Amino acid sequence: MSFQEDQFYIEQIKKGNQAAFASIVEKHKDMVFTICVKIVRKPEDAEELAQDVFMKVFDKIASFRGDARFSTWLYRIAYNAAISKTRKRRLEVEAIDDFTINNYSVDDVKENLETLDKEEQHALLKMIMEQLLEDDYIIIKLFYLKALSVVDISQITGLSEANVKVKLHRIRKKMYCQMHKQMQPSDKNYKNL
């Protein structure tokens, strides 16, 4: 399905065309769900939370000023709702810790990646991303998969732009470290992907 710019739908909704909101939901539902599920970790809770987010957005869309892109505003609401939910109930998550960043060669990792076919590379990357902390996963996904700017990510997460840049650098280092670890000749875990 081809979508119009968000502003088109917002103008339609403000003129009373409530059906235009369905297009907004359809256009952004996957990313809203992704943000929610990565933070709350339970798909059923994430679905309910995503619905709540869209209900809140529907109620507040008239107050959207356009200071930021609509998607930034929407993702910020989803992010805040998911964080609020997890603060109410803490989850234990196995994550890649900061201390796992050891001395390793990025060239070695790249060289080892080249020995894998595209499908194995995607599976390895997916596995590594799943091990990231929720906030780290969201930042990487917004930056690389949604192509949002550091400014937009800063607005969504509430982090400073400098902090977002530092986090992106540290997350990439963690991911390279974990890839290096997974591709060691003595550890053929990546072959089981």
Given for the second form:
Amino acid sequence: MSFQEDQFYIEQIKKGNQAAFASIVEKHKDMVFTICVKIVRKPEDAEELAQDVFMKVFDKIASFRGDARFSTWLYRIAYNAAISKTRKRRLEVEAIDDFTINNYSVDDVKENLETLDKEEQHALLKMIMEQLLEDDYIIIKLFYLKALSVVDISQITGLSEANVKVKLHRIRKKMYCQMHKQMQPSDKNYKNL
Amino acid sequence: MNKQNNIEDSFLQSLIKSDGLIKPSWDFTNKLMARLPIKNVEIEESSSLIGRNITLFIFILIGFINLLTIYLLWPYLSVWLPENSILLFIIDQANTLLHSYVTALFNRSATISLLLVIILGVTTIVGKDVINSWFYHSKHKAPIV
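Rather than the form predicted on its own that you just supplied, could I have the structure of the form predicted in complex with the partner chain?
Every component of the complex follows; first up is the chain already shown.
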């Protein structure tokens, strides 16, 4: 399904076109639900929370001035709502662990990964993603899947831009490290995927 | 190598894109749309008072011009129309058609009205019970002994 730019829908919603709101929900519901479910954990609670988030957006859309991207604004609301619901403390940036400076090369891991077929790669990634902390998962998805900038992610999560960069760097290294471990012949973990 | 270069990774990006996102239930949007408040439809008058007054004024004006044309101007204008012209023929035909239509309408109305008046009069004079008994006797005639 192809969508228009967010601004088009926003103008329509401001004019009272509720169908445009349905379109914008369709466009962003997966990311909003992912944010909610990763933090809240229970899918039922996450779905209810995601609905509340969209209701809040609908109520406040008249006040949306367009200073930031709509998606950034929406995901920030979703992230804050999920954090508030779980009363979870925002994550502070941790120092880069030792595993990020282990003696392995990212390029080597990539080369090894490319020897796997697509299904194996996908299964391995899924397993690694599930091991990530919820905030790390969200940041990774926002950056690599939704192609949001570091500035946008910083606005969503409330972390500084430098912290987001550090986190992204660290998570990426951590993921490759995990993949590297999984692909070790002695472990034979990936064969069991 | 700076941090920005360390986070750009097209290989990882393609992998993560293929992984997709977690999806909510299939009827998520429908459930949400059902929760939206239904907008109160503001009932507005089709036209403002000024608009209605102007419309009335225009109708009266057109009617007045028509009356002036028919009763004042037409007798003078019609003199100048050639006696066997096509325009006069069309006007005559239109007049005849309109006249016959209006007459038929009045006739029909008068006939129905007259029937109603007669029925009402008879019912009042004779009485409803007597009329009912006429119908009753016509339906249940006594057998000839």
